[in-house]
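Single chain ahead, by itself, as structure tokens, in the form predicted on its own.
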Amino acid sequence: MKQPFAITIDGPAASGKTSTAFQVAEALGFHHVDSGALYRAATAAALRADPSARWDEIAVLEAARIVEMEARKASFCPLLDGVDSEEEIRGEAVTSRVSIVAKMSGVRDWVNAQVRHLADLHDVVVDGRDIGTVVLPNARVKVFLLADVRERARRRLLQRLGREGNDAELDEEVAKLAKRDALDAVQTVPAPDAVMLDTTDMSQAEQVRQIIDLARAAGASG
């Protein structure tokens, strides 16, 4: 039986991991797995169960029982109680708390088990943090995306607002990302064998093309 092919894409918040990973998966005929969406789904489930956010690890894991993964074209998406809740898991309430949940070792183990199960069965492109180091250390291709924090802030505002942010909005977003980077620092470390891509001055199409070339050089047939 052919061994599934895994590509990991790690990097800090707003470095373009998720959108790039999806496009790589689509081009190669793989499935995209957004590990961050699983952490977000667990956080959203915990907020539903207890909006006060006074959670411990056991409470979050109990709440996360409503999370399941649904296969879609080129991706796996988390559902909450069987319903697509993309807007909910990307909202500010979840965004402001997901780093806390992601530090819970039991939740990390749960997310990692979900990702490994999918990677055992399918050719995947997985993005997140510590994917190439902890979750899928034997992945055939590992990439770590870098970008200047101000450029990451600009991209995030463009995605969220549909326009370039003004100076005040940009400064506020930079501060948020710097705080997020500090919270995620332990998990945002490149694997020793990862290819580093600084995307500050790189278009998304260029990022996608470089990763596809790496995958094909490593034997991906898509």
Given for the second form:
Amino acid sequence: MKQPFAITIDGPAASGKTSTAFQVAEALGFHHVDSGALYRAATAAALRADPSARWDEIAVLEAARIVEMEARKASFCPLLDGVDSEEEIRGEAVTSRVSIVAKMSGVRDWVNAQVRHLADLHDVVVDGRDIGTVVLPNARVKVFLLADVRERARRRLLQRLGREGNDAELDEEVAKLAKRDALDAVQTVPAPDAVMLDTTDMSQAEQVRQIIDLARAAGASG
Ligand code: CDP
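Can you give me the structure for the form predicted together with cytidine-5'-diphosphate (CDP), which would complement the form predicted on its own we have just seen?
Complete assembly follows, chain above in first position.
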């Protein structure tokens, strides 16, 4: 059987990985897999099981048994107890705790096994932090997205509030992103063979186009 085609998109928080990966997958007829959404789903499940957040790795993995991946047209999405819980997994309670959960090696193994299983069966675009280095080191195309932290904060606020943030909101978001960048620094390292894309001054459409061009040059047919 022909080995499925994998594209990895890694990079720091709010660098545009998830929306870019989805659009690339749609354009090529691949499936998008958001590894961060799995870390978020595990965190949300643990919070449901014990809102005091005094969990250890065993408690998180036990709680995460309610998480399953649903196949959609161009993506796989985590469900909690069979229900799409997008708002819950993107909320502040999860965002402020997910990097602690992502430090647990058993949780990393749990996410990585699911991503590898999907990549064994389907052409995929997977976004995260360590996909090109640890999870799918033989991926055919690897991209590392970079963007200035203030620009990342601006984009995240625009996404969350539906408008530009003011200076105070921007300062607060920059501080939150910098804190998460520091907690995630160990696993957020570009693969030696990754193409670095600084998107600070790039439009979403442009970064999607560049990755599609890389994929086609590497033999993707979509
Ligand atoms: O979209 P955003 O950049 O805010 O984060 P995300 O991709 O949803 O990932 C949420 C968190 O999961 C990150 O802050 C990391 O702590 C963790 N993560 C990770 O450790 N490894 C990955 N491959 C993906 C996410």
